[in-house]
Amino acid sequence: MPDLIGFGESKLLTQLVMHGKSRRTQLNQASPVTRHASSAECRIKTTTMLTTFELLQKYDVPGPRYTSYPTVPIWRPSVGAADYISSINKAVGAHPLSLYFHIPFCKKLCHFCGCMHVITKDHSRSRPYVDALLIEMDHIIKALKNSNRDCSQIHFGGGTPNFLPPEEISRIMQRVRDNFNILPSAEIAIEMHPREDPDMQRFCDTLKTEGFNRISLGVQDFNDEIQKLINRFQSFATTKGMIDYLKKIGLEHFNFDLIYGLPGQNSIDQFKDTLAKTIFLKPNRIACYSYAHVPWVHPVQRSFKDTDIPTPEQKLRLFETAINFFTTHGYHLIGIDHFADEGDELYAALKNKSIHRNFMGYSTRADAHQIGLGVSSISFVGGHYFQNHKTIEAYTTAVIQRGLATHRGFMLSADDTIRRSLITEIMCHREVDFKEFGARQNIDFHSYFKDDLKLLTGFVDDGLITLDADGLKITPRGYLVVRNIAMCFDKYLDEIKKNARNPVFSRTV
């Protein structure tokens, strides 16, 4: 899309090279990061990370990412639309809503991808899908009973939401405005694939008109050879061109998604080039996710050779490189794989302990009921989980026939709710005050979790956590095993393992 690129390729490369030289000078002079505003943030130094291969082998096991608890493999098909309606009916009071719209369509299949997607170049398929999505929204609005519920967050995910023509984005947003009170402080975000598209400017203009204020771009890696290997093509110039245009029309908040451990990522210097290009574009947030190689779940991943996949040690070095690079360039480490600059509200949420973890990763608006709309979407409302059908045919048929498409879910017990809160605290803050947590949950922590606490002994012995009568804290050395530590409090893992034919989860390190 040459009309979106602000200046020529040669000038762009010249500026990038000069920028890279400046950044390398800063990196060579910078000491390891020690500036963190609260105990919730790790002081990251390469020398204090989980660097021994023996420990890496010990803790590199399949485990949940804990974007939910209980985790999806334990959810029940017996939980249906009636349970969802009942939970929505009870979701009253001061808590606002967070609306998530899943747009599954993609023009090409990225070979690393684990998201629910529909591969097609036929744009006519989106209109009946949006029709079904609006029917589902109408039934949810009816179930809420009281009109004009406050809405603090709207997110369009995918798939590739900018597959939709601008008019269909406007249709959805108009229905939201007609039925919800979008708060002035609401975050309105959309995931986008930067690509050459003659209609891209009009799509971006529509986002501005409709009130979007945060753009999330999937980058993964800027290296041409890696993009070819994973079948994901977007040049740096194309990505920069989209960012430049979005800034020109007044959008200011950007998220970038990167992935470490991708097939072909076998060079630290090559990976640093992607990190430098990312910094050059100045996103407010960066998510640096671990590649999940699960070919038994996503057969397209069998297209990769074993030699394409970085070893566990190489993968660890890639992530250490990302942590040190970003934290020496003004970003703060958030949770296990997110970074935010000083002025971003995600960093503010970390400091005031209002940060939240859900299916979009680390997020703000922890108090909101999450309403998922569209194929495979997940809701967490009234304290329970509900998921829609996972194929577009089953989803649209269910919505047309019954108004809702609930496929499975989980109704949390009191114990599940307590454990969910604890695991969230570990994943978000990496420390737990036993007395404070017990008072909040009306339990005696030591008695309630007596057996679970015994499972932490090995982590203490390996210097990965500190544990005393007052609480637990994960040390910088234990940063990479946060998921493993949370697993000690998951009462369903044995059941999942017993019933699984293949590994259910990606590896933890």
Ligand SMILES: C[S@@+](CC[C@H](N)C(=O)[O-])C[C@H]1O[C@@H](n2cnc3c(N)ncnc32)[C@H](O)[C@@H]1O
The other form holds:
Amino acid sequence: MPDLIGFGESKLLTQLVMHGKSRRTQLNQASPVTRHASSAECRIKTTTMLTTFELLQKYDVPGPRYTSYPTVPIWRPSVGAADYISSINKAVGAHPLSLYFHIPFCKKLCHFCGCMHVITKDHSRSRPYVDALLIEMDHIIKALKNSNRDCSQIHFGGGTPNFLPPEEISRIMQRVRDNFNILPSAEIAIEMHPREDPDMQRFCDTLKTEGFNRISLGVQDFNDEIQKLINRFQSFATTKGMIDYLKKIGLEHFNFDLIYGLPGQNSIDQFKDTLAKTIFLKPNRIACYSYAHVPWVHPVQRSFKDTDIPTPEQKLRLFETAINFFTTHGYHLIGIDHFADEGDELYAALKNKSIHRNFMGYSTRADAHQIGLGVSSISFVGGHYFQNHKTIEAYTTAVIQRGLATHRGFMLSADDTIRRSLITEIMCHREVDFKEFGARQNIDFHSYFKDDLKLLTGFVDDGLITLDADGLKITPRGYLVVRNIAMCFDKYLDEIKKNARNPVFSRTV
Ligand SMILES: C[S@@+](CC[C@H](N)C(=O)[O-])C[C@H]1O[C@@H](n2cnc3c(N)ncnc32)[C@H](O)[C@@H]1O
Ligand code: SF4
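Here we have the form predicted on its own; I need the corresponding form predicted in complex with the named molecule.
Complete assembly follows, chain above in first position.
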């Protein structure tokens, strides 16, 4: 079992708890990694292992989650539908497509939520929204020219896709089948919020009929008190009932979403209870996300009392508990926050290095062009990013008037593409073989990343990575700061910081 941050330091932890208030103040003053910091500035100690307190002081800073690179704050409104179409036209024919449908509706607002959602109980909103999705899909199909393109992945995300009546799911899938060649090996996945719903079984039956083969269930935490705090009520029996039914009809592959660092999660034993209930239900894959507290984007998060939110060291303890628990129960840690069982294709992809990271999390379909449909959806086509309008009104109007709803994006330079590839490798594999990476990108790694490599000195000194001429490898202790390590290769952080009027990123711990 990895003891990631040396939590044997119980005396130290007691001191930290006693001095919680002043510590939080200090952490709030911490600044992100500055690309142009000299290696001397990065260096605190060369021989002694940092205490947990020092580690947090130094590394708990605002930072991207790198579901894209360059990150969204740097994307430009000047990149629009014409660039998107031109990228679709130029995109190499041999690559399959990954289709993402964003269904924004949710019946009730979970107070922790950082996703793009529209809260409504009005189910009549489904039909016009799906109409808009189909108009957008028709325009994409037209731009692709060559009809019947291979499709290796279809993903319904949200919001809550099971807000839609089953007929609307069928309507979308029918249009996909009519115009794309869904490969026999395609992953067809949907995110669902398990809840009491008389239509649930009919919805699941439709998924089976329509060929879905992976179901991702939002769980977050099974504890009643925490559910009350986060305004999300979902009993263990409800979640289990849904899984039992999915299994009964032959839908065997499912993921769980959990979150660590949620308000009220300040008891390790209580958290372990959620972890135990999770493995009892045997999901093939578990995402255990770090709670992103971004009240400037989602003001409802202000409803949490400061005292309810776990301190950074409590968060580290929760994360360490999750890693220890899942890895001793047959799961493998993938990237920064996912776990997969031995038979899951994500684990196979980790072993053969074909794993990929995008705004859906970790994916096994690295070679596919991603076509995002729906409000706020992101596409990655021909090596460039495009994002749709972020309100349902703007999205629907744009689609009805022009067929597409692109409102910003980013055209990657050759350097961006190389850095994106490197950051993805760090976020997925936590190690980089310099020679192999350099050969793949046709660069000499050491001279290309000469300045960036200097920023790693502090991480080496703190025992968070090992670094030599052949490559870098993040140590178990460094698993906590993978985002910080990736930040060393992000050339836009200074620009983002300079232009930001509000905070931009959640904190890295
Ligand atoms: C679109 S939701 C999943 C489907 C469905 N809406 C639900 O909640 O069950 C995607 C996932 O994002 C994660 N998430 C949402 N807000 C978050 C936040 N502030 N920090 C970390 N993870 C978050 C949750 O684990 C959630 O299950
Ligand atoms: S967590 Fe899921 S169900 Fe809750 S508001 Fe966010 S998207 Fe909707």
